[in-house]
Amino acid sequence: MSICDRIIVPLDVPTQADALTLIDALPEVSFWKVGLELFVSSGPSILSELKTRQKRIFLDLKFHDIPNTVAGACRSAAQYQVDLLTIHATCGRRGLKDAQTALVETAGEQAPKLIAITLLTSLSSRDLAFDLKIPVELPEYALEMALLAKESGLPGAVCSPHEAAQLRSVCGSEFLLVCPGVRPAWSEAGDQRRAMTPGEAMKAGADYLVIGRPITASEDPGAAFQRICEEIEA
């Protein structure tokens, strides 16, 4: 898999018709992630656009809700056959379970990868001490989150590029980690709180780079694109 394979642009836009013209301008763009702003908007016809484009999908739904509801919710899920599919781990190892067995009984080999939502990259340790009120050093609260997503047999987890040497040491190689909260130094960091340079996130130990206003934000997103790819692979 190239370095351009591994990098995901959010569709982070209102309507069908303003993803597909971003779809359109990026070609060379294999990954794309559909998030819930979108998918309220357009459902699930989008996504059949992008897998017309023979696009890869991330399913950004975040779904979080009791057991029953994020298993079926999963069950339904199954049916759009993306690649990878994200569920808050604050669901509960019950959840958790429920959810990924969802997924396996309904398509099988087939099944996206279902993986947890650690903790948002917009928070800040601040916001996790004071507003949510968890006495937990942040760093420590991502890590048991991703150990929980593991112990419940999800695959992966979305991280802070910032957790994601520590989470590919104690999850091990196989773990998939997905960081979103990734800008190039020649970037504004917007409302990422936790934020890294691609090829710093890359050799944190992350897989997947989620990576969004940099590249659809520029005069130039294809050669925005280029650029980033360029810069990780030096």
Ligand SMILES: O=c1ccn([C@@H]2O[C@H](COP(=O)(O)O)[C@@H](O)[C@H]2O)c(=O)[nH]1
Contents of the next structure:
Amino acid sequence: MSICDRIIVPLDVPTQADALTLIDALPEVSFWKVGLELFVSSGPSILSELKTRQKRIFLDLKFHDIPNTVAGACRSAAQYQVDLLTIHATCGRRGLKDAQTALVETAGEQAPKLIAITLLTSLSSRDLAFDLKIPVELPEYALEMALLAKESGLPGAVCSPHEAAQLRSVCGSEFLLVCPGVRPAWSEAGDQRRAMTPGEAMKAGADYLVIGRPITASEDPGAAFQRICEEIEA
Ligand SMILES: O=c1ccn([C@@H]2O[C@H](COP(=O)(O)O)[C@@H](O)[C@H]2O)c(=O)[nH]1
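For the form predicted together with the ligand instead of the form predicted on its own, what are the coordinates?
Now the complete complex, all chains and molecules, led by this one.
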């Protein structure tokens, strides 16, 4: 797999037409993320479009509900044959276990990899302590959420690049780490609070990087994508 194949680009656009324009403008992107904005507006038909183009799909719906409900959502999502699917680790042990079991019972070996959000990359240590009232240091909290996911049978987690090295060393080489919150030095951080450059994130142990606006909001998305691939390779 080339470096470029380890970059997942989010389709954070309001309509399916916008998404198709982006997909067709970036033929070199092999892995796309469909998140809440597009899925809520357009439903699952974008997934068929991506399949037709033989793209890998990260369905980032970030399930967060009681065990019975997340298990049902996973059974429904299993039909789409996507590669990655997200759930919040804060669903708790029973929710995570029931979701993972529901996926595997429905889709067997074809089941998407269910990965747990440890702590959104838009949150800072201050947000964790003062707004969420969680009295634990942020790196420790992210690690505990990843371990909860692993103990619950999930194959991986979503974390910021800041926590990737620690999660990699504790959770092991087989545990999938997907990192959003990635910003080339020449791009704006926007709402991301725990960002690192693509090269730093890969070095820290990420398997995949999710990089959106630095590519999709660029005047030349293809050139931005190439520049990022070259920077990681260098
Ligand atoms: O903790 C998380 C979990 C998911 N995301 C998603 O990744 C992309 C990042 O896009 P950028 O434009 O590169 O900021 C976006 O779709 C988020 O929903 C995240 O950022 N952090």
